[in-house]
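Just one chain follows, in the form predicted alone, and it is written as structure tokens.
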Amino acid sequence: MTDADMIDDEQLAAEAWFRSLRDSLCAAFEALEDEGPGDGPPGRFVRTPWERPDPSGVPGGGGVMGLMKGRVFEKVGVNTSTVFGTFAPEFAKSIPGAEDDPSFFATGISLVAHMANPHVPAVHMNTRFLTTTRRWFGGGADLNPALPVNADTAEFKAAYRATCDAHGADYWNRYSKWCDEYFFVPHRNRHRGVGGIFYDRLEGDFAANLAFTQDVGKTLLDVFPELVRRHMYDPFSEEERIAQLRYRGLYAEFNLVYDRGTTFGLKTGGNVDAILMSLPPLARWD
């Protein structure tokens, strides 16, 4: 997927690490399918390479869409990308190191799960690694239930807590206060989903920075899973899913006007289907 010549040891590391992770989750995923309720086929996932042409014609890498349809999730996608070459000279001026130079080199991972059953939360989890003149760390991960459970979102918070203070000791109030703020929706004067932690631009100690942001992905394969199992198996009434479907629409909002992600995925020339994953296989606006 990359070439030899245009990535060095640390963008090698942080690659490796994003697909780790993606099979790490895309096993757990499946195995709660195999465990779920329904009578059809477990579902499992399907992925889709795809290659990125750079403006310039060369080659700019590409990515992995991996996508799921089953009886627990109704639709969860887990995509990997490496892409590299040049920004657009207007998107340049935007991007940290990238004013003089557009050349650039990102990786990462993107999570998004959308439940069967409205007791299930949905969760998004992304990180990634992008390099210009400058080098950072980014992402984090968020519930996002259409029927908020204290308990669920207070287990949610613990475990990013407790991953966030084994690293840096401002790291919880810095960035679950980040998260908060970024996904605030302001035309409905809300926030999507519940909270967890949002960082970016985090620089300077490769190892560091790299180690906890791999424990940022740990954690969603330690706390997520549980969550499902707890409420799979809930009974749900028709109004109890149409108020799913009405969060959805607000999820969608969000992903389509606010979401950084979205945008330089587009922006960069990322494959349309697998940026635009994060979407609900259903919504409504009612």
Contents of the next structure:
There are 2 protein chains.
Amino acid sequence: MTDADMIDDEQLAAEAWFRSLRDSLCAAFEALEDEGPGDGPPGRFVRTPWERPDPSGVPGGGGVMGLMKGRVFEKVGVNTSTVFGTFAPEFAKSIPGAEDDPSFFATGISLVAHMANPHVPAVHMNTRFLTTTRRWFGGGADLNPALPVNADTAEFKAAYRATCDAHGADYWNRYSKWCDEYFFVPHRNRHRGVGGIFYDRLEGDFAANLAFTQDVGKTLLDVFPELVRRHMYDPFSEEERIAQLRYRGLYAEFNLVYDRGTTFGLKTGGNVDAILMSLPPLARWD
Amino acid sequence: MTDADMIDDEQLAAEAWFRSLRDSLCAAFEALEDEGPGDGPPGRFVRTPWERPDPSGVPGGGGVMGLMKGRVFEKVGVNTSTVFGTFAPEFAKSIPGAEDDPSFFATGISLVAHMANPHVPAVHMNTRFLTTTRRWFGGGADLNPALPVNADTAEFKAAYRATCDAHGADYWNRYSKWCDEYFFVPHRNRHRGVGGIFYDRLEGDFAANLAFTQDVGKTLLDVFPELVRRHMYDPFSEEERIAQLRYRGLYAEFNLVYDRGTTFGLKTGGNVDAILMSLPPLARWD
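I would like to compare: after the form predicted alone, may I see the structure of the form predicted in complex with a further copy of the same chain?
Full complex below, order starting with the chain above.
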């Protein structure tokens, strides 16, 4: 799968969904900018396309970074990418279905929102569809408040529990646990964030798995803007802002030390600006 | 080597030097706080001792974190540690002289200074003495200006070149090159810092190697305070402060993604506060 002409219907359908979700997310977040506090103009997304450099000269796809710096969203990235080609031999060994044939196709969306008001939780969502000789979906969504509010956490989890329950009896149990395991920061002996879901290698029925992945995105659209509206006008103290900047330090530590996507991308020549869009606009370690 | 009573004369001499250097550095930096700009009181170091947790119940040493937040030094850490015990079997394989006998002793000093004024360069210095069935020194010093000034870089390098030349004909060539290689950040295609020296596994004549390691520390005491005095009253713009905070983002990326000491320490249960004292007080990614 190294030629764009060979992209099949499933790959096209997944890619079209991620682009459509990107448009919905950007529109919803720009609407929050219009409603939000602040004297300056509401933020707007700036989209920057990039192409995947391919050493062999074969086109390898690319992506679009979407970045907004506003008055509600201090920094939010919504990136889509669709890349294809051949894995490096050493890496191919670790990827299901690429052991003998290193061809791959991957399409996905990644969202990280760092908020201006420390009472508004940060959020992360990422979903993707991968194709080797096998094909699977993966992704998740997790809430990252600097100042956790039990009601917000409960609402976020209830929304994702309902989404999981609609698609698989064991999904919530498995994917919420996977999220807790994945986002644990051993050196701090604490979690990044208060939970959500994390899933990977979801193989089998393409239509059913795409539908679940679509609902993971739609659930974020349903639940997150409501949490933003609830808190974006909350007054906050200098101490609360400092707590937010320190929490972002933990967020950056997790992404740079442990996150598989980040470290793999950095060490194998991915698009650095797109990968590191997840890093906070401002962070403190003191 | 798992008992403090068994520490020998070389180990004691190295440890005494690192503690003495720590005292000299703290005194020199506090003097700069007294001379520096700002209305607030001059900063003073706060020292916090820590003990190495040892699963087997045998005392494993510990260290002292020294942290100052001042008006010249926005955040500076000067840490000493002396730890001993037994390497984990998997790790022992990668350490010279520990392949068959995993006993070790390690003593050292680590300094990272993040400065308030963006025209004052940040600096890093670290020297250490390790003992397994072999024994060696390692360390280095490197200048990390957000806004490089050619004259400062030249002065810093000339000082370390003179120190190297006094101890070994090939030291400057080897150790300055090693520094450039070690502090390259592949994903940014640039270096952290403008250079200095980096050395490791300096075995053989203990007295000569200790003398070199002492001069690496003394050179920092000679050259760095002069650079601080030269720039600590420089006026600076908001843009220059932002450039400094962005440069610190690169600094944090290097330490969290690539630095061997940081990632090893985090993943093997070292003292987290001491390890991460290197992270900047405030950093930007935007």
